[in-house]
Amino acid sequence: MPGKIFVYVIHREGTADDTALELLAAAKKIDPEASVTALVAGSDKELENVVKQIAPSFNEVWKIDHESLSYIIAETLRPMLARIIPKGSILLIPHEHFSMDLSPGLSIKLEAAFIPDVVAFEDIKENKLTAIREEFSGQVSTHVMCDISQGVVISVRSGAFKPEATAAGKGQIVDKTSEALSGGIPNGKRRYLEVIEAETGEVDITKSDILVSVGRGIEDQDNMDIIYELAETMGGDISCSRPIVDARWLDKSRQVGTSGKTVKPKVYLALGISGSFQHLGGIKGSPFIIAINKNPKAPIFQIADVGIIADILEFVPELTGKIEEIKG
């Protein structure tokens, strides 16, 4: 059986990220009977709010509470986590920009293996865990077999695991601050200055219930008219993936993803979007996702509730016409 399983919870302004419960679901895929412990770092009231939110879902919550963690920098946190995580443990971290900074070095400090950007797991056999990754923009699935007898740090792609309907834990809170700081506060070369929020733009897509999101599958700016018509018919707002912003067909304020906006719509329509982890990292709140893409191997189909293999240039006008027909 695997060692103790930990989940690192990222948060902002006193609210735990949706990936906390996704990682719990991932942990249960590794070992359905596992006692899963959440790790959370921060300071003061914001940290306490996060702990209260996640405690009911986990068996234990280990917290590190210190003013140096009011804004968390990976090189500050890394040695703290290494002091409290037992050797031989499994640590799951959301695969986003912070984890890409934190995880590789942490795995070295823990003398553990490291597997990035995992989308699925297979059974453990004789301390060998098989993790599934996607390569070449989702065109190829890679099965990585890892010896976890000495532990492993795994970053998990956002949206790859659906949170469980019920995730009842004991909620025991353990303060690990003293142990984490036992070697002193690391003096890193980086320091926090400020957070610069992106401009909202004419439409704040973070507040939209319905998003019609378009990607490179639209092919040409002249084809954008069919997206505008569909969004108007559905009563939704238009968003996009990064290639559309790079082409300057839509404003940066419309971009969904780790380098764009984080959105929580009720319905997310992905049109011609492949579904890179950078894009999926900006979709939170478990919306109903409808993906339309002519590539049957597009990663977006892995997380879509409804997937349609079709050319959006042909399908979208038909969809718009059907919706108009139904609306009368």
Second form
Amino acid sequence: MPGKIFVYVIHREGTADDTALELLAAAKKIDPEASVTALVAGSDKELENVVKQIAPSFNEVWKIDHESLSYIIAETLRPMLARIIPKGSILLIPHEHFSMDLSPGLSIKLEAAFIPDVVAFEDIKENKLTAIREEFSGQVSTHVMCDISQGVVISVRSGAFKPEATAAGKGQIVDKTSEALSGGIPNGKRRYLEVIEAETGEVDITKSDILVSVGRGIEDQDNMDIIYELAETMGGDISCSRPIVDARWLDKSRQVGTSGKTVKPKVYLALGISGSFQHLGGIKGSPFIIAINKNPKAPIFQIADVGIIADILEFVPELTGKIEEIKG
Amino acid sequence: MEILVCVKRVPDTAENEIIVNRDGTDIEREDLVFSVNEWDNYAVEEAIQIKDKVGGNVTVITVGNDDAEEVVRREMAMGADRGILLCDEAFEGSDGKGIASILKAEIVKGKYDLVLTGAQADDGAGQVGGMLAAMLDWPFASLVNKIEVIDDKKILVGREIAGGNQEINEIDLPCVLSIQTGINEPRYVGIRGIRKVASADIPVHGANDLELSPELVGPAGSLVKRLDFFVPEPGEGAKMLEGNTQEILDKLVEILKSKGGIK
Ligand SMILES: Cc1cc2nc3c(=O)[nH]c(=O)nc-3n(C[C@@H](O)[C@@H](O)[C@@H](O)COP(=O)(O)OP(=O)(O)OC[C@H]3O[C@@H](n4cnc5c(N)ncnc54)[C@H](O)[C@@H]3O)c2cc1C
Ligand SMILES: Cc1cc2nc3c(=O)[nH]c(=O)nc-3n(C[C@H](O)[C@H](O)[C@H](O)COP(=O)(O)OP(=O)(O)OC[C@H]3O[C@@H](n4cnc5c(N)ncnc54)[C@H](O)[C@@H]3O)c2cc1C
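Next up, the form predicted together with its partner chain in place of the form predicted alone?
Full assembly next; the chain just shown is listed first.
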């Protein structure tokens, strides 16, 4: 049977992230009988609050409480985790920006395997864990089999596992601070300075009821006019996927997704957007989603309410015309 | 500043539909159009811009087969000074850690101040840069969307965190950074640019040149083994509107009206 299973808990301003319980569910998929340990780092009151919230769900909570972790930098935390995580353990961590900083290097320091961005677990036999990942922007999936005899770090896609009502854990709190600091505070070759908050643009898309959202399918900046015209006719606001911002065709404040804005419209019209999980991560409040895409296999059709297979360059002007017609 | 940029040759998913082969062992690679991983173009552009400001050299490197040479050449056409191809039968079937081990072996033979990778490639893994940094014991930052050289010992680095916020760090050189899209606007490479580097010499290094022990790379060195490719059972999915364009438009407008999508 596998080694100890840990769930790394992300938290902000004293509140544990939803992924804590998702990853607990993921751990139970690996081994329903597992005693799962939450791993949480931070400092002082904030950390205390987080520990209190999660303790009832986990068998054990390991905490590292130190002022150098009041804002957590992966470079500081990684050596500490490498000191306290026993050989052969399974560590689950939400696949997002902090994991991209921390996890690949941590797997090397632990001499463990690494499986990035897992969406499901298939089975575990002896020391072979089989997991499912997606490749090529979700167009195909793969089974990967991992030798976990030396342990493994697994980053887990958020939203992939549904939190389950599990029997309450014992919630035993173990202070690992001194062990994590044995050998000193990790040297500061990377020093945190500040966080610059994203700006709100001239239109706050987080407040819009109707969003006309455009993706890479628009192909060229010159084609953007048809989107402006449709949005105006519908009385909606324009938002977009990341490539449109990267190309500087729209302002960053228009980007929907994990590294952009979280929107909660009533109607979301996705035009030439494939439906990556980073994009969908920014759509909340279950809006009515209409997707228009020329590829019938685009993942966006899996989550949309209504889909149309069409070339947006042709279809969008016709839709604008139609709406103008009925508005008179 | 001596800058090394790691690049990967990948199928262009915007151009191709990815199809799984009959027995599910691989995707159909025959008819695919390949190009440089999107993220890597931003990394090469950033390296060239840094070099233009503070001087030095930009070297582009890839681990791959003979076909991978074309992506090295393309990035040289952008303005990289040198290219290196790491190619050996023994490298085939490596996992992310294997690729990082191969890159590390080449890096320790050179003298680089800064190593750039893309934040992720076609597998959406985002693993090679962080592994490489840990193997070299160099500091690392992922999802970098701003670099400013302070002096020859340290740089200022912005990285993208949730909600589009930016985390600013100071990092000592040498270091490894993984670059996020949008950090710059990669320059266009025309036919003329490609022609200029058509005959540039791109050295090829194999396992022996790198003094790499075989158990670190290839299937033997891989803790993670890809078993197959498959297309997941589609869920219920969207209700697809069908018919001729007029019929679809009529249905869509009705739906929009009923859902409050027209003001
Ligand atoms: C035929 C085949 C078989 C495979 N079998 C397995 C397997 O059994 N198990 C398994 O885990 N994986 C397997 N892989 C995938 C494995 O090769 C990749 O995981 C590995 O190449 C790293 O790529 P990545 O997309 O994970 O990189 P990421 O970490 O997502 O890429 C980030 C950055 O790392 C750099 N980088 C990545 N790859 C290279 C490279 N080749 N050269 C230079 N820089 C690079 C680039 O800068 C890139 O932007 C196989 C691939 C092929 C083609
Ligand atoms: C750390 C990280 C954070 C990220 N954060 C975000 C984020 O916040 N928001 C975000 O959006 N992305 C984000 N991304 C990028 C994300 O992974 C995807 O690359 C991106 O969402 C793809 O955008 P897209 O759907 O517009 O483009 P693509 O995936 O290229 O899809 C384009 C779609 O348009 C269709 N199409 C092409 N031409 C036409 C046409 N003429 N008519 C109709 N359809 C057409 C194609 O079939 C395809 O489905 C992030 C990535 C990383 C690594």
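Positions refer to the first chain, counted from 1. Rigid core: the largest C-alpha set superposing within 1.5 Å between the two forms. A quick note: this is a predicted structure, and the numbers were derived from the prediction, not measured.
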Checklist entry - Would you say Phe301 moves its Cα by 2 Å or more between these two forms, aligning on the core? => result yes
Next on the checklist: Once the core is superposed between these two forms, does Met234 show a C-alpha displacement of at least 2 Å?
Outcome noted: yes
Item to check | C-alpha of Ser274 off by 2 Å or more between these two forms on rigid core | outcome: yes
Item to check | Core-aligned Cα shift of Val256 between these two forms, given in Å | outcome: 3.7
